[in-house]
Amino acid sequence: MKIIEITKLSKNYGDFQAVKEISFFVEKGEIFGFLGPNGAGKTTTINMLTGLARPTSGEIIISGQDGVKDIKKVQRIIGIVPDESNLYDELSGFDNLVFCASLYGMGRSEREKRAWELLTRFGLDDAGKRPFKAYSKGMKRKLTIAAGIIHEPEILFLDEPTTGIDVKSARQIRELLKALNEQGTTIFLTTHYIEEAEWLCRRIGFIVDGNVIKVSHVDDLLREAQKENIIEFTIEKTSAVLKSSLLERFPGITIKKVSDHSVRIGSTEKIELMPFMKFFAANSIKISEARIIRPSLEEVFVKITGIEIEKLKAENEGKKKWKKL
């Protein structure tokens, strides 16, 4: 069952088109990942879906409601966790949650009970009376998620939920999101951590330059990627001459330089190791290791978008630093 349906959705800022007639859907009860580089249109899309930005054109249907004309009705059944916290530094964790609950019309006893329930669930009960500004980055992120679900929404939108926090807190947040989903919450998240998307998401959409270029199940993406056979050789030194020589000797293969001392050979056909070993020996190139590579979601992302993972991470970390200036 589709809980979010997007049809030819666009957003223009003057002459610049940030999102270009995108269409896709999210199924009820799934965790849907939205992946793309900085400036691709991820946050703009979330802002349109949550009513923080008005579309230039297109349709949004969320849980049967018109997400453009009836956005106030939609906002009652969704939770939003932005990439930067929107909570109040001077208020305690408890008071922040109680205040957020009051915005949804919850009675005093109900909102206080719910606030302590979430503080306990997120491991923040000991810090519940401390001011938000005294929290660590990981604690702040957990409280921001707690605030987003204070009213028990049908759908939770998260923009980069684990960026900039420590490994332990990131793992705890992923486990919390899994638990929320298992209890029936539909989750729509953006992330530039491909391994996070692979671990959490059922389906993934790729957006580049405002265009959604592919939406598919994670299992299907990995199955398709694993049709390619890959062997990585660790050698003395890679070079452009080596690459051209390999392509001349083994037509039909793909070659990717991983580092100055490793190269990956790919082919849709089975790769026989010995011909390559003989080639390297004949060219006086010493091999220290040869290993089979199982394609990951990172490989799929690079192949579909043409964007290297390290570049994606650098762009997003740069975005975070810029926001702090």
The other form holds:
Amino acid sequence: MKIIEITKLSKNYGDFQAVKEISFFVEKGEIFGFLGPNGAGKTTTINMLTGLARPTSGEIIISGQDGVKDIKKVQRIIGIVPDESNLYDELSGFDNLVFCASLYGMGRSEREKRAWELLTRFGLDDAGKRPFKAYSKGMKRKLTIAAGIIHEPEILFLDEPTTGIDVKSARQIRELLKALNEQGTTIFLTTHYIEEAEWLCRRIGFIVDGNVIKVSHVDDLLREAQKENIIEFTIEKTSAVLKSSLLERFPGITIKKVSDHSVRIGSTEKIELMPFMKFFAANSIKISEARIIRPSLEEVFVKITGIEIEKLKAENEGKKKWKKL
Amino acid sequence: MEKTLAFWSILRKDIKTYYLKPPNISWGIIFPVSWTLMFFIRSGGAVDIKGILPGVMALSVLFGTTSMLAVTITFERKKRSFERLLLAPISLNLLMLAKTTGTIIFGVINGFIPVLFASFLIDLSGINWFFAFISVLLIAVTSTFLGLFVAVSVSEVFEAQTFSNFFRFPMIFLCGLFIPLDNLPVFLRPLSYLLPLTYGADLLKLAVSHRGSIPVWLNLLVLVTYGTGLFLISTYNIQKKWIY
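Can I get the form predicted together with the partner chain as well, since the one above is the form predicted on its own?
To see the whole picture, the full complex is given below, headed by that same chain.
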């Protein structure tokens, strides 16, 4: 059953078209991942779905209601966790949750009970009376997620929930999201972390330059990618000559230079290791490692979006801007 | 019921969170208090305290409300917590009324601080307190919505304070608070009549020292029109600028 249905949704900012007639749907009870590089249109799409941006054209149906005209009705059944922990610094964790609950019309005893329940569930009960500004980044993120589900929404929108927090907190958040989904909450997730999407999501939509270019089940994406056999060789030095010699000797393979010292050889057929070892030995190239690569969602992402993994990682860490290849 | 709950929660949260924020204390409390003391103490008996009381009260309201708005709106907008309110299932008009009510209350309290000081120095009998309260309330409403208009137009708290000063300080001299409108140069008078505080100050003068020069109905009409107009323009601007 479709709980979110988007048809030909577009958003223009002056002459710039941030989202270009995208159409896809999210099924009730699933975790749907929405992936793409920076500036691809992920946040603009979430903003349109949650009522923080007005679509230029197109249709949004959320739980049977018009997400453009009746956005205030829709906001009653959705929860939103923005990419920034935007609760109130001066209020305690408990007061923040109680305040957020009151915006959804929850009675006093109900909202206080729910706030403590969530603080306990998120491991924040000891910090419940501390001001939000005294929380660590991970704690802030957890409380922001708790605020997003205080009114028990049918659908939860999460924009980069684990960006910029420590590994332990990120893992806890993923576990919490999984548990939340198992209890019936539909989750719409955007993330830079491909492994997070692979672990959490049932289906994934890829957005690049404002276009949704593929929507598929994670299992199908992986199955498709794993049709190809890949071996990565770590050698002394790669070169253009090496590439042409390999192609000449082993027609039908694909070669990808990973770094100055490693090369990936791919084939739809099973790859025998020995002929390659002999080839490198005959050409006096020392091999320090040979390993089978099992394509993950990262490779799928690279293939679909054309974004190099290294650049994506650098982008995740905020070290440099991505460049489309 | 749900709307009332959301309204009170936002109002209570703003009072608890922002009344004692530094920009509020400096511009909204210390500045009007200093201003009041400067007039009342330094002037000694040379100045008719009752005569200048309406002006000082009006200024306290003006500085208090515009400073508070710069914090409650601009600060929250900057920290993105305002988005949380925009994403809640409450109408924009209700949200903005809740955000501005805390400021109006702050302005009214500020407006009576000079009265408190004056009560130690002069006899305040003869003041129409009911009318004075209504006047202060109307000035607070109008200047709150003026502050809202400014807060929606800028992105930083300091910008809001600076921008506010462009109209706050000229108002001191142009609204008949300390210099009667008839004593102003002829070419400045039309400008005075364009400023809402002129009408608020006139109402206050009538309540405190029975010396108003503009018909009461006109004062009320202009203040209500200004308040409504500024509120509608501000909510329209929020819809245009903040719901992208």
